[in-house]
Structures are given as C-alpha cells and as structure tokens.
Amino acid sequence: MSELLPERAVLLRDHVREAAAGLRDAGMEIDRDPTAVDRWLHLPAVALMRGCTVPVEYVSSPLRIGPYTYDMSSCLEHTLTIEELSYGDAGFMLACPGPLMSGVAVGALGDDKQRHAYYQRLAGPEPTWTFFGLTEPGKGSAAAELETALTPDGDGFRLDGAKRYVGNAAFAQLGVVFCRRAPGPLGIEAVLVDTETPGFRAEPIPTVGMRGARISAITLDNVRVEREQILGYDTLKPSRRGLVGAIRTLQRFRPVLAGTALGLTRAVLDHVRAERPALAGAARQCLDDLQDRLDAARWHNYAIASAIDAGEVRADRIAAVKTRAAELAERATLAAAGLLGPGALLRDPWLHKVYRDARAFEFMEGTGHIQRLAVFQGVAKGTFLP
C-alpha cells in the first residue's frame, strides 16, 4: 500500500502508527468510563488529535518529520492519521480534544477573523473539545430540512432548537451549530457557539458502543448569537455557506470517517491472526477474503482523499467508500467472533468492545441509506463508473 502514497505521507503514517501503539488499554478504560480520557491527555496520540487541521503558525511545536511539517489539512494526511489512531483505538481517538469536524467547517466557511480566533483557542495550552451540531431529533442529518431556528433579535440573533447524536457536545467548550435563518436551502447558516453561553445545554446519551465519542443531545433555548459568529456571513454569498458548507464538510470528512472504520477493521483482522495463527481451510479463506476487501477499500479511500486534495470532489464515490468501509468493519467483527470460536465475545473483552464499536459507522456522518442514494444518483448519471 505504501507505493500508493507520497514519501511525506508514508513518514506521517509510520510516525502516527508508533503513537497509536498501546492505545488499547486506554480505549478499554474509556469504554468503561468515557470521562477517563482526562487521565490520558499526556499521550502523543492526543497531541496529534489536538493539532489535526490547525495551521502550523498557531502551534508552538508543529509536527515535523524529516524535511516535512504537518498540520493534516490535507484530506489524505488527515485520513491516514485517523486510520492509524483508530487501529490503536477508535473510541480513544474520538474522545480526544481537538477540531475534528468543526475544524473542517471553520476552515471551509470561516473568514480570516473567525479562523484566527478559532485556531488560537484550539492551539491554547488547555485542551479544547469541540462538536459538530448538524443532526436533529426529527430530521436526522438531512441538512436541507433543518428546523433549528436563528431568529433576528436586535443587532444579533437568538438560536432555538435541538440537536441529537452529536459527539462530545456535553463535554465540549466550542462547536458549530447548523441552523435555519430563512426558508429554503439558502437560509441555512453555520454558527460558532461557545457552550458557556446561557441557553446552551447538552447531556450524554447512553450508547452500547463507541462510548469514547460521548454522543450527546443538545438543547438550544434562546441562545444569543452575534453576527460575527455566523461563519462566512460577511465574506461568502448565501449560496456558498450554510447548506453548501455542511455538505462540503461532510464530503471532506467522509474519507476520514472511512479511515476510522478501516483502521478498526485492520486491527480486528490482525487480532484474529494473532489469536489463531494456525487457521486453515475455509476459516483461512474467510480471513484472506476480508484482507483483500480491506486492501481494496483502503486503496479507494486513499485515491478519493487524494482527489479531494486535488480539488476533485466526487460525492458518489465518497459515499461508496464510506459505505463499504462501514460494512467491512461490521463484517470483520462478525467474522472474528465466529473464527475465534464459541463464547469469543464473552472471553475476549477487546473483541467485545470493537464488535459494539463497529456498529456506529453505519450512522456516523450520514447513514448508509443516504450514502446509497448518492451512489444511485452517480450510477443514474453515468458518473459513478469510469
């Protein structure tokens, strides 16, 4: 797979792989108690997550490997970083402070002043958790159907509504909320919200898996919003912010999310090989088939991330690789439970954890149904297949 990557990406991958070693004990503890991430903030993996997509001029000690300096603003390098950390533990990676999806939204939509304030805060000495508030209780992640309202109030606005299934919202200090200022797709805005603002409330939602993501529900009750908090309000036309920003952020982030699923899948297959090195016959064939599918999905994911870096965004192919990666993670954990024998999920706490974690990918950053619709549209238009 290395031959597909430029030298700087290979060096980054190897560096992150080293930082991801040993994350599984921390991941198991966070699975039992998601707030336990506070006890692991000294790890190099946390520093990597805090710096992802933060420009190097804001970071006191930017990541340098050999002749290269990294901020992971490249989609390919961001994807590689997340995949390797997820091989260590996906739940731990998602529990870390840092920009994650909110950083992609601010980078795509924010003006110079907004980006400066955001990056200064993320690069500060204290760890800052962020959230990306798009999904709503009655509408899911259908960005065009948002009901959260941004209403004029004097020289500013007030924000009312609810968000659900938002990672880290109950523990974050800052985040992006998508809302509706006017009817129609051009009436959607993205707003930077400080969670200390009166009227903002968030609480964790109990989950079976991926507990490190600390999935939360948000209530917005008359939250004061200044015009300066609306991303790109003074620099972008309504047709280039809001809904377009949500879609661009999701498309930019889906290869990264696919990398999370593929990192977990690779970890599961390696775990089976370590536990059952003498697998033969149909069992070996099953494992080899999954490895072939993983290699193919990773190749496609790297190609798509590289295309995004080159300015080519193909929604149908992005949707396809995200769907395939989520399906593969589920399939690998199901196969592992069978290949490791009866009772494996009871005897093997780590396998039990990743078995539960893998079910989250179907719903993260757009459900499988939404992704398959995008693939169908690509097939119908004749753009999906070369």
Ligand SMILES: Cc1cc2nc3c(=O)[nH]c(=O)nc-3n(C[C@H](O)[C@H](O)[C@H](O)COP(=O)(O)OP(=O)(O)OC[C@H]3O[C@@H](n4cnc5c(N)ncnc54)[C@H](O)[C@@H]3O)c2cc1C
Contents of the next structure:
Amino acid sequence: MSELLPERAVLLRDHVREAAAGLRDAGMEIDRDPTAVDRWLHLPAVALMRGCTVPVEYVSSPLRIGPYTYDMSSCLEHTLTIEELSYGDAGFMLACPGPLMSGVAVGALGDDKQRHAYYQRLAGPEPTWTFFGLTEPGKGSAAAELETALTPDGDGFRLDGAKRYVGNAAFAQLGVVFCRRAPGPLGIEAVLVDTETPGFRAEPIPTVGMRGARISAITLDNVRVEREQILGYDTLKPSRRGLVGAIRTLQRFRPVLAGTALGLTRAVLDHVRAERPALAGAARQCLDDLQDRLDAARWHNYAIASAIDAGEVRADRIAAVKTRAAELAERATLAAAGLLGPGALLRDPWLHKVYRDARAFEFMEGTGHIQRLAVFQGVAKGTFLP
Ligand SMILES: Cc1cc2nc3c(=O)[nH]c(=O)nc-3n(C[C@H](O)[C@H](O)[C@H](O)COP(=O)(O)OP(=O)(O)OC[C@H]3O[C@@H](n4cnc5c(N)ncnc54)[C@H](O)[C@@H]3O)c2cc1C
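Starting from the form predicted on its own above, please write out the structure of the form predicted together with the named molecule.
First the chain shown before, then all remaining chains and molecules of the complex.
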C-alpha cells in the first residue's frame, strides 16, 4: 500500500501510527464516560487533532517530520492521519478538541477575516472543541430541507431552530450552524456560532456506540447573529455559500470518515489474528477475504483523497467508498465476534466496544441509501465506471 503514497505521506502515516499506539485505554475510558477526554489531553494524538487543517502560520510548533511540514489541508494527509488515529481508537479521535468538520467548512467558505479569527482561536493555548451542525430532528438526511431559521433583526439576524446528532456540540466552544435565510437551496447559510451566546443550548444524547462522538441535541432560541458570522456573506455569491459549503465539506470529509471506518476495520482484523493466530480453513478464508476487501477499499480511498487534492471531486466515487468502508467495518466486527467464538462479546470488552462503534458509520456523513443514490446517478451518467 505504501507504494501508492508519496514519501511525505508515508512519513506522516508512520509518525501518526506511533501516536495512535496508546489510544485504546483512553478510548475504553471515554466509552464509559464521554467527558473523560479531559484526562487525556496531554497525548500526542490530541495535539495532532488540534492541528489538523489549521494553517501552519497559526501554530506555534507545527508538525515537522524530516524535511516536511504538515497542516493536513491535503485530503490525503488528513485521511491518513484520521485512519491511523482510528486504528488506535475512533471514539477517542472524535472526542478530541480541534477543527474536525467545522474547520473544513470555514476553510471552504470563510472570508480572510473569518478564517483568521477562527484559526487564531483554534490555535490558542486552550483546547477548543468545535461542532458542525447540519442534521435536524425532522429532516435527517434531507439537508436541503433544513428549517432552522436565520431571520433579519435590526442590523443583524437571529437564529431559531433545533439540530440533532451533532458531534461534540454540548462540549464545544464554537461551531458552524447551517440555517435558512430564504426559501430554496440558495437560501441556506452557514453561520459561525459561539456556544456562550444567549439562546444556544446543547445536551448530550446517550448512545449505544461511538460514545466518543458525544452527539448532542442543540436548541437555538433567538440566538443573536452578526452579519460577519455568516460564512462568506461579503465575498461569495449565495449560490456558492450555505448548501454548497455543506456539500463541499461533506465531500471533502467523506474519505476522512471512510478512513475512520477502515482504521477500525484494520484494528479488528489485527485483533482477531493476534487472538487466534492458528485460525485455519473457512475461518482463515473469511479473515483473508475481509483483509483483501479492506486493502482494496483503502486503495480506492487514497486514490479518491488524492483526486480531491488535485481538484477532482467525484461525488459518486466518494459516496461509494464511504458506503463500502462503513459496510466493511460492520462486517469485520460481526465476523470477529464469530471467529473469536461463543461469548466473545462478553469476554472481550474491546471487541464489544468496536462492535458497537462500527454501527455509527452507516449514519455519519449520510446513510448508505443516500450514498447509493449518488452512486446510481454516477452509473446513469456514465461517470462511475470508467
Ligand atoms: C456518531 C454520529 C455522529 C454524527 N455527527 C454529526 C455531526 O457532527 N453533525 C451533524 O449535522 N450530524 C451528525 N450526525 C448525524 C448524521 O449525519 C445523520 O444520522 C444522518 O444525516 C442521517 O439522518 P437520520 O439519522 O435522521 O436518518 P434519516 O435521514 O431519517 O434516515 C433514516 C433512514 O431512511 C433512509 N432515507 C432517508 N432519506 C432517504 C431517501 N431520500 N431515499 C432513500 N432512503 C432514504 C436512510 O438511508 C435511513 O436508512 C452524526 C450521526 C452519528 C451516528
């Protein structure tokens, strides 16, 4: 797999792999208590997450390996970083402070002033958690139909509505809220919101798996928004803001999320091999088959992330690799539970955790059905299969 990657990417991958080596204990603790990330902020993995997509000029000691400096603005390098950290623990990675998806949205849509303020805050000495608020209770996958309202109010606006299943929102200091200023897809805006603003409330939602994502329900009740909080309001046409920003962020982030699912899958297969080194026959074949599928999906994911870096966004292929990665994570955990024998999920708390965590990928960044619609459109247009 290394031969597909440029030297600087290989060096980065090996560096992150080391940082991910000690994450499983932290991940298990966060699974029991999602606020526990506060006790692990000294870990090198946290520093990596805090720096991901923050331009090097804002960071006091940017990541340097050999002759290279990294800020993960490259989709491939971001994907590799997240894959390796997720091999350590996906839940821990998602609980970390840092820009995560909100950074990609601000990078894609914000004007110079907005980006500067955002990056300065993220690079500050205190860890800052962020959120990306798109999903709504009644709308789910139908992001274009969102109802959270941005209404003119004097020389600014006010924000009213609700968001659901938003990672880290109850713990974050700031984030991006997608909302509607006018009817239709061009009426959607992305607004940077400080969670201390009166009228903003967020509460954690208890979940069975991926507790590190700390998904939350947000209520927005008459939240004051200044014009300069609307991403790209003064620099981009309405047709290039809001929904376009959400879609662009999701497309840029899907290989990263696929990397999360693939990192978890690799961890599960390695775990089975370590626990059952003598597996033979059909059991060995099952494991080998999953490994082949994993290698193929990783190859596709790296190719897609590299294409995004080259300015080529292939929505159908991005959707396909995200779906395949999510399916593989589920299949690998199901297979592992079988291969490790009766009672494995009870005996093996780590397996039990990843078994629950893997179910989240189906929903994160769009369900399998929605991704399959994008693949179908690609097949119909003749772009999916060369
Ligand atoms: C761990 C985790 C973290 C998350 N983090 C965030 C976050 O940070 N920010 C955020 O905004 N959201 C986040 N989400 C929410 C996630 O994006 C949503 O779960 C997703 O958009 C699906 O919405 P829903 O759960 O309401 O399901 P629905 O959209 O209601 O879908 C339910 C079912 O209906 C199917 N379906 C829906 N529409 C169609 C259609 N048109 N055609 C065919 N089938 C359809 C779906 O495939 C699915 O099977 C997170 C979710 C999870 C699990």
